[in-house]
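The chain that follows stands alone, in the form predicted alone, written as structure tokens.
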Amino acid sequence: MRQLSFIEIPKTVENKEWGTFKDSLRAPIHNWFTYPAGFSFKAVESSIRNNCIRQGQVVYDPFMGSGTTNLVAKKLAINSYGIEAHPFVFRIARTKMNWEIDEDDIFHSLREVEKRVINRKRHFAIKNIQACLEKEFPDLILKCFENIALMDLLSIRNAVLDGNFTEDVKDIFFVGLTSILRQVSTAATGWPYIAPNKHKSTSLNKNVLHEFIRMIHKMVSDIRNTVHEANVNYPKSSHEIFNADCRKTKDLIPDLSVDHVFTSPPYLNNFDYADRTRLELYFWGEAKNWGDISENIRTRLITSATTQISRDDPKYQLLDELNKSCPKVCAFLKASISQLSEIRLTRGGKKSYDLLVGGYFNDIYQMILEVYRVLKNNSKAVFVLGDSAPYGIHIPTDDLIGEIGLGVGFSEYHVDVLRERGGKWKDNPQRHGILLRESIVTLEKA
């Protein structure tokens, strides 16, 4: 495998932070939700303006999440399709890619949830509240919120569900209580991790019904004032979202229809993306334990944690596609996961990290495979993603995937180191001592 010479970018707080949310944070309908695989708006409309794409052409994100990518497009008045295989996170993707729904449908809702509410507070049994509470949530969601607090929730919740509300105004109520779930919660469930005997004061005594109440006339505002800024054309463009596998959409999106690619697929770093979701499937009870989250959201998932795998599956052994097609990866590969499988023997946990690296690099391959099927010649596939140091075993999955992007047919790749990762861990001795990277790695098709 080539040797790279980083091309070093000047260090601006813009570039800086093109691969976390914080950007996003701060903008219209993109901080609806706070998905902790989040990157910012700003690197796509940044990637999206250096390639020259223009209305009429197609923009395409294989790992949409909550819809940066396709958000930024719309707004653009640019095509999209987007895939995402986590459907309650493709269900907030959906409802921020919707400014056509209607206002006043959306206010006369609210009213009448406001109003089964209200009702339903005056017929609180206060000595049932706890059995009431008990039958419904798992204990994670007990200890996350005051029963008082937890009651109006499940009241909103349940005039959501129950009420004669069109599609689209439940979608906008469904992200709006979902957005305020951690902000009134007295635990600690900042992104991603929930500790839910760590008191918050902060969100002591906070009135859930008006925040909730607040939160759509925020969601209402952020829709007018977005489409008064887009462009003027922005209806005319079509945006196709799937909830679906990246590495199948042959079915979805047609050969040679994508004129560019942003995405950020999945670190190689342990995260499990649908545990971080945990507090607010338990809520919705679309899960109410590790089984249902594992059954209806991580066997969807690409492999990139830890706690997706079986030994005794072989899907984790490297494909022998990928093999053929990118030897020297696959080369480097099978020496990093022997080391890993020695390693993790001697090691508390004895964490799989030598199959979660076979199992993510096949599946980075199959999605690689389909961008270049759907993309067309002359054009680019950008990925913003970073590498990672399983027990002190390097992946530089960037290099990586831009040797696997050479081996399905790309002429070219080139990366962009963003920033340094993994400095302030330098004098923890649990953790090993190389410095982590950021990176955009970019594909040419000629």
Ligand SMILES: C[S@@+](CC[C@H](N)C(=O)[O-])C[C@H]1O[C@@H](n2cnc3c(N)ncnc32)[C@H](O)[C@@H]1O
The other form holds:
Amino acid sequence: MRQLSFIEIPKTVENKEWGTFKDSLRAPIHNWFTYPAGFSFKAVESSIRNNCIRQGQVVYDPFMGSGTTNLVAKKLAINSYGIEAHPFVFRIARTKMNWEIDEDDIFHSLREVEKRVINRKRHFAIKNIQACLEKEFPDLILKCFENIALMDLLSIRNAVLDGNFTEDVKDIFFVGLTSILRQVSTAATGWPYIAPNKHKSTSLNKNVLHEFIRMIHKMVSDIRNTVHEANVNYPKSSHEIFNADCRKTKDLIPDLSVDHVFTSPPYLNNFDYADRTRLELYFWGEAKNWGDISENIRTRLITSATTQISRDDPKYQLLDELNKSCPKVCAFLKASISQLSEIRLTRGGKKSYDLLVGGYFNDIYQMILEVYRVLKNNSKAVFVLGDSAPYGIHIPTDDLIGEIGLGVGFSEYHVDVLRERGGKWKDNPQRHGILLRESIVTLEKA
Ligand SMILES: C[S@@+](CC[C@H](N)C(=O)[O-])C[C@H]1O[C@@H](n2cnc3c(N)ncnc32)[C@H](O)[C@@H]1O
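Go ahead and give the structure of the form predicted in complex with the ligand, now that the form predicted alone is out.
Starting with the chain above, the whole complex follows.
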């Protein structure tokens, strides 16, 4: 196994105060939508505390996702920026960050939705249901729900879309209805994807309207409790979040304006963030097929899955600028890419891991350049991420990102291992035997 000469064995951190992903599944507001966040809200709190970030200062998450970093910042009355390229996930984050919403308006609008749904139910003939659903939804959705439940979901969806409500209320209803979809589905909605052929009997005969109303009440009470616990100065803090690309933030975030970056980029592990939301996008009518999802979402995200790659696109060749600023990194990547391009031809799936590696590091390089630009001097950027070993070729993403950081101007970096991963596959001949890790990479700007 080739080793990079600059890699030292990273030390493992005492990770209790970093928590685990499960913390956010239990925490109010954070748990409105289950999303691979990369870290727990406790990790954000700990990084803010350890770096002595105070009110009036600014935290930035270039891969905001569903908004964990920004939510923590808001609660502590610290200003924040967030960028998220996936429009659907951005809307989730925007909703979670809106604590200024009018409760009376929500409940008044909720009664309207309830009335419309009950009314529609009264006037709908059971024999028309199948035809109506087939006209409305792709096959995947039809397989994931009982007809009666899906009809109720559709009625609520249409009442929300057609209702004369404020955008804020529509956002709350959008997230509320989204969050019950997997609960009321009779398909095994195994994390992170869905398995329509496996039946989940606990969802049978659930009262969908009742679940929706319960969720909206929970959301309102979560906001109320969070506001109650938040720092008294939180209303004075400012939070600018954008549905945009973190490689292109020149018009959004000024130079030298950020005191701390805390983020978790997509890992180089072939996870397709666009596909993660397929059920939800199909349900809301925001996509009807794979092509829609590619066009509207996949192409906007940094390259981290082979499903994003088209082999004749030249953009996966390592960038000249990356080569110039980080020759050692590029030499390592070129050797790995060349190995991967040979190995893929010997494997059934012929996965484009070679191009994936090139595309991933090009994109990461452009993101780090932007992070360097916006970060103030004497500040740190913290990245939580995992390494990977496509076709058994180890790519130490943590060290490589550290070295790219030095190449773009950061003065130093260090890597702390948060946890090791993948050990459970070591006896499986289909998998590689490389023990992977999840790390915290800290880049320091002098
Ligand atoms: C590991 S997740 C981060 C999740 C986040 N920590 C949270 O609290 O939900 C990585 C995120 O990066 C987003 N992303 C991918 N490419 C992006 C880009 N070019 N600009 C901004 N966000 C991007 C993905 O859509 C995904 O939501």
